[in-house]
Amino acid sequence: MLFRKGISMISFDKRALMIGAAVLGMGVLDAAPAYAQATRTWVSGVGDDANPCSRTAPCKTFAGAISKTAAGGEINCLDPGGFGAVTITKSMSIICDYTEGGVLNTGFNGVIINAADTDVVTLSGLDILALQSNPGTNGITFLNGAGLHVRNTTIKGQGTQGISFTPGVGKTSFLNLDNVVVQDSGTSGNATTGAIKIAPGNSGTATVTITNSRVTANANAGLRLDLTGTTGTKINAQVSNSTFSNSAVGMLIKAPAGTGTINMSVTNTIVANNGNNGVFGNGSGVSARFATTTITNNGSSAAGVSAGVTAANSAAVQSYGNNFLNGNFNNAAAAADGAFSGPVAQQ
């Protein structure tokens, strides 16, 4: 009798454990899944942001993937899609070189970088687009971080800037652009808008490299380096193998007295067909040197005072003696190539 009673008690205990496990299992199934951050995540045009952003279960948007991507990690595009605007607050990469990585940003910013001082962000293979009839704000906005690499990317239809690079007071940051197209950006009648704007804050330093890029058909300045209103600020810029065309001004380099310094070198580049000035250096803080660069067909009969090269207010816009400066026009003269402010000896 005691033996049978013991068996009965054991069976009861087993049944209780099984029921408890089943209840716990139901609770686990009902709970939302929690995913650890991965070093590599994926987005797809047919993905879902409720997924873990793995290759077999990709997310739908960059914004959905970024919270599941570890600092220093990478988001990849699995197949073509429009993956939406995103704000990046940590070191990471978004790489979509082998398929369509679309960002449609009508009425707002496309990609915002506002990361820590030591963070580096890489963007590659993106198409950041808005309609000219309903433009975006900025295609890419850099507010803070150690630096930004942008490559193999097209930016069109932005109302303020294609790329706005404005690290804050006392910050040191770099911008590298390689094989980047900025087109149809800026707003006519608002001279502060355009294609690429570099404007660090007080006592800040921006180091900028632009290679193999095309900046064309933008309102106002194609490339604007501007220290207006700052003190103790520096821009170090190198431009090579690029084209700045069909905008109002190809390159505007502005460092009024007392603001800071802009040191710039331009090689193997074309500045052409801009409606007003090709290269306009303004201010005693400007030191720009040009080599093997073609500056032609800038200005027009309706452009007012314009020139291929202008050096105003003690700006130093110098030539290594091997540039091509001709065929520029304005309404005051048959030809207005302007002139470099002086030569630089080749060594």
The other form holds:
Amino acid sequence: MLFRKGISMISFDKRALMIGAAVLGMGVLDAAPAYAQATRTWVSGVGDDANPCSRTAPCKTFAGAISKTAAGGEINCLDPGGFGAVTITKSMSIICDYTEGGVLNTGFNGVIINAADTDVVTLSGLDILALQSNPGTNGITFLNGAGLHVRNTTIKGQGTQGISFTPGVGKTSFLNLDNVVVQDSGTSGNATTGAIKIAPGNSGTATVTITNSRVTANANAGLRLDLTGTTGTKINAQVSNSTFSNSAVGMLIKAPAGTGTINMSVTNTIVANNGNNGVFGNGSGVSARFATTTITNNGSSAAGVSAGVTAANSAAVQSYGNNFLNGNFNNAAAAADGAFSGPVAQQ
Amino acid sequence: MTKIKLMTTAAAMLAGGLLAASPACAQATRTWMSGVGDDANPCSRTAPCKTLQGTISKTAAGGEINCIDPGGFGGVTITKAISIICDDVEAGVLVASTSGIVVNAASTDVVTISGLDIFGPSTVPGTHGINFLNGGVLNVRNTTIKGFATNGITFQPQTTAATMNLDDVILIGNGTVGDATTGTIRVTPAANVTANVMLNNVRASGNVNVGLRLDITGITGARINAQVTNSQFTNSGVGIILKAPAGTGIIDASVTGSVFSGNANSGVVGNGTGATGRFGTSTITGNGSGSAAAVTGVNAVGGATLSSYGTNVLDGNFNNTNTLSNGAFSGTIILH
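Starting from the form predicted on its own shown above, please give the structure in the form predicted together with the partner chain.
To see the whole picture, the full complex is given below, headed by that same chain.
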């Protein structure tokens, strides 16, 4: 890790020197251009967006830094701060793992990714915050790009989704979530809002990996994979070592007949204390397989007949036979574990 | 965008100042503390405050307090939705003879604490590290709690259903010798109140009495839903106890991937007809001592149900005659 960072610092220094020389040379011949873009830029809680975003003259906001960061480059945080919302339209990393990297987004989106089809975006170490009394729109909304990595990030208080992943018509994109917390998001009374929503456009494909993430106390669904109203659409999703708790539905997997397919694997995960359902599969396009996963204590006075696992409308919600499915209860406080739609053999 | 908004606000305040007396400092959504701050400041990034108690009054409901640099920030009473996030620096809460953090908020309020080092000195221990009385949700992450005489964490919702999520929390050196009701983590909702509790990656070690005490003794209509995963309860008197005597209420607990070991009296105890615990892929070993009773591994008494999914490791527990005393689960339960 240190070695890798050292190497990249050296190359940055060299490049900055060369750019500096080039700018100096040009200045003699012509009016100097606006700041050249650096590959590594810096923000600080006491920076200034009039600065070049260098290590010694950092910027103040992500939006201010991004225009001074080369495509494929990286923004780092020098010290703690609230760095504001940002729209990303190119390959880019924002890495603030060692200090508070705040984004306050009351009333609007926190991070918008709307990049080219080949662009990969990485976010790590952010703290995306809005208020339940003044919620954000989406914490992160992905509209276009090759893919998005989100790591070590907390998202809370969003009115629409904590993370909305909606690659467009015919596009193929990936989403990797690793050590992500989503809480207090979604809006009561608007069932399509929630914590994490994956919904590609017609003939689109979303490939999603979620690991080591905690999704808790959101309105509506913790994880919503939803192809409703699309055709030829596909979601491949792997969920492991994560928890989905205290929302209305832990996981909603919805692919009505004629829409497309959702191919999902859930391992070593806990789905608990959700008010209506733990796991709800809906539609013949759903094929979800569960292993070593705990689905317990879902249900409430508002819950339906089956609060643990429900497979509706020919959804396949299958078990490898080693899940902990107990202690779910319905609105009569009677046991309501439901059942997997069938077994699938371990190899 | 933020900058424009701030400028507009500043202009508005300036204009307001001409017309009327300016109000006290408005509350900010994100506020800042520093080890060298001053509570007379507005708790901004450039003029941070010094203590949690000083900062919280300048933080809007639902807002967040961050730490600029390391410090001891003192105890605090929380009465509104708030986050205290200090994951990247030492954020100390040192209290003696009192509680570190008291949560007594409205039933819809979410309180999140991450990255604190809550500490009562062994010479003059604190009361509760965290004492939750009322609120909607309490999230505690990346936090260490040590040296509290009553409990490291006491979760006792008094009026409405509440949720507690513990994630990457360490508890050591809590509880008081000679007072069996003290210990490490205690969950005790009031009558007719439900407590939902999830523990993930919690390490409770070297505490007095019980590591995790789910207890509704003497309380009617109470319910505890609990999930414990990837956690360790070691070197206390009892690893985990689920206690719901007949006529009180329901405790429904799921325990997976966890370790109960080195506890002097028992690894796992269930007590009462209202208590149901289901265990999978958990290790219960090395519990017992010269003062231990006949059964030191798993002990279901008073009609409690302690079920096994058949995937647990239950061996190597011993009693006061140094003989093997694993005890047994009260029954098995099938995997699905």
